[in-house]
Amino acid sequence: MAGQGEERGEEKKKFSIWDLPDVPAGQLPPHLELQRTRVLCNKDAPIHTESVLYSGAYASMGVDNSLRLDHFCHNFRVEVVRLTEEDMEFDMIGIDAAIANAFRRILIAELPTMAIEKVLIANNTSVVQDEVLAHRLGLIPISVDPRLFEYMSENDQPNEKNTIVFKLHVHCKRGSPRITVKSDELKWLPNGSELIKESRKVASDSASKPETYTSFSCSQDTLPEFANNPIAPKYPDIIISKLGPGQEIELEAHAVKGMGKTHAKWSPVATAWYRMLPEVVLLEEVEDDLAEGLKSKCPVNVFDIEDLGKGKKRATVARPRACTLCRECIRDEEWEKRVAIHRVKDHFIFTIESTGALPPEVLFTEAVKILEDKCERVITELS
């Protein structure tokens, strides 16, 4: 018997998962790989939304599950879709959410711009308050390259290499109708600023030259970046406030170079986004006029008809990338055996819908400089 019994073992021991015949050796079995590379989305929640990152998750079944450089380099690949002055769509294929997501912070929070820091209001008889118009300066947009200017610390005094001041000066005269203060009444000052420190003016010395807010040693448009490309504010057409008879408006505004992290007004993009790439997959035929009752489900027309000659029509997936996850094509019970609906873990479809301040195939450009900077900055903590 007891031999009988140690026959058995061996036999238990030698039979593995590979001994079945709808098993690849050295492959996931169908239903877990669909697991750790789609999203399942049923009709009530999402389903396998983790990424499974350890090594030896599938050892047991011959699988390396490791991160190996090649084969990163090897799948990894930018394809941009849509890129205009404003806005840019690409799809960044065969990486992880983190990273993907490690690029949406830093457009939104690292990225340096120009933006108006420093309000001196002269004056301010509209009904806007000081600290309201200020607000409301900085946020507005400035056309200019921030690569070109340096950061200023407490300890820095204004120049023309860390400022750039501008100069609103609007009064609505009595008897005239009330008027539209806009962005474009910001008019860039390359000399710096024009308001005279009161307080140090040398009394006793008429022809020493009186104290400014800022100290510019040469003019910002005789540099050559800036010879060709005055600075101005991105939109002229921005409300900045509205002034009724008699109601007089007069400051300047000094822009610095900042990140999104310390204040919005410094972010770069006006949004930065990403979602996982939708997958539909037709599960069976559906044909005549249960594909005109899929068309109809669907509000962004992720499918389509396709004629079959005969009076016969089949539904198709014309779509895919419109699916927004409103699953209606699920809603009914009927309809989970024919559609599933799922999302690719690896690629993803990201948006970056810039300020103005750069463009937003640079913006990313730079987001990539600065994760790399932060990869070498680990590496040399590490070594």
Given for the second form:
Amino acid sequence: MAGQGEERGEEKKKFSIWDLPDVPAGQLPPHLELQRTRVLCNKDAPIHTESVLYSGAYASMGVDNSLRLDHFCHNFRVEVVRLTEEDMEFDMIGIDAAIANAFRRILIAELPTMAIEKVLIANNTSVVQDEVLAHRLGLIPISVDPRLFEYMSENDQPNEKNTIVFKLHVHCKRGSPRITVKSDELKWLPNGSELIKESRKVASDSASKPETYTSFSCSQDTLPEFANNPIAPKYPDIIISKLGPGQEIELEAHAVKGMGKTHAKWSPVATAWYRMLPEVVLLEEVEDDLAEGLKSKCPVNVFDIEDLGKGKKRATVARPRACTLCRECIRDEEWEKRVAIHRVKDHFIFTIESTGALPPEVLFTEAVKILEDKCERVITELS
Amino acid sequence: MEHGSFTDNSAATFSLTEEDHTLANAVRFTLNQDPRVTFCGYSIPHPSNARVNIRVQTTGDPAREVLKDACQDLMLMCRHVRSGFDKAVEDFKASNAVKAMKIDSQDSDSEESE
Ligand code: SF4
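The structure above corresponds to the form predicted on its own; please give the structure of the form predicted together with the partner chain next.
Everything in the complex follows now, all chains and molecules, and the chain you saw is the first one.
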């Protein structure tokens, strides 16, 4: 092997730039094309990580880098890999990171959901302090479509269109074993708050209906959207607190509509992320013992061994998608010239984990709609 | 809000409130790919103000129109992404339904043969 390497080195010395053929116009030379479309993950650091945006970047080579919508529409592809009620994975091909990232950011921070914002505590003798309890309640995902509700602004009265009220009343009797309070103890109050406002109590003694903390004009369960599917926490088994004998929690929780950028409890996704498609290239034939070595280097089994007959073996790249970019395969001396790890810049493996308010595919469409609305807002403001 | 000169409308800074990297970076992408643009970039003057400044300099066309076109392009791209995504999800659901049916029928076949 070493002898071969030296021979090659000598060949390289004779190389002259004038022997190269002319660069064909209208087409990028392969090394530039590689820089433009791939991130090269070298042993020390990744290079060519940026995307080339400027329309005239390749003007001297007669290559137009400007945005052509028809070109985009022709090349853009989506392929769904996995889709369940709570998460999905799909490939988005032919789009720039700037836009893929905008979708991701909107999914996390700008899609509304309903979450508990106000907790009125009537009694709490548990070991969990009021403010911690309120925070825990806020983080419980509620299974309801936020599009059916309105935002509540500062001087709005809580009504049936912007507030969901839950009641929680658990008491652990003296002498009985400890109990665990789970999220299924949160009972929906379709008629709104049942707590009577202290300050008004005296004044409205004569009034027929005492004033509570919400002013619902009708019961939420008469609305067609909720008549047959009562509002409840998405998962019934989230632990809220534990009660010892004699302890009690009595409270009312008011959920309102909000966005993840205000507080993470309103984020509709557990997380949403993307990664670029890995591409593993064998730069030369890797055979026999080296092939075995390569196969055992990779912790996620990217490589396979192909039998060539006569006891000869060759390494092949079988599962590049599984590559985690740990760079183990190029860490050792000499290996960087055999294996190259790339990432495809315009191929995104997008994963969305929903917290349960909306299915993941609906979340993504809503996110794209929000970006459209943002553009529209700028256009109308400028005209 | 637009800050520019009165005599030359080919360079201007646009200050958008209630926006952040999400929109600004996406618009910068479409702007940069517009051949009429000589320079564009954005900055967020202070992280606790919800405001972003987008600078656009063009070869001569009004910066305002170029920014509008960039937003229009982005909007059309979004629309295409949405339709492409919806179609892919539909296809996936349909093919999965077919697969599930096949598995079911295979199961019943094997049961019958047993
Ligand atoms: S970088 Fe890591 S995961 Fe990827 S092929 Fe090499 S060893 Fe395997």
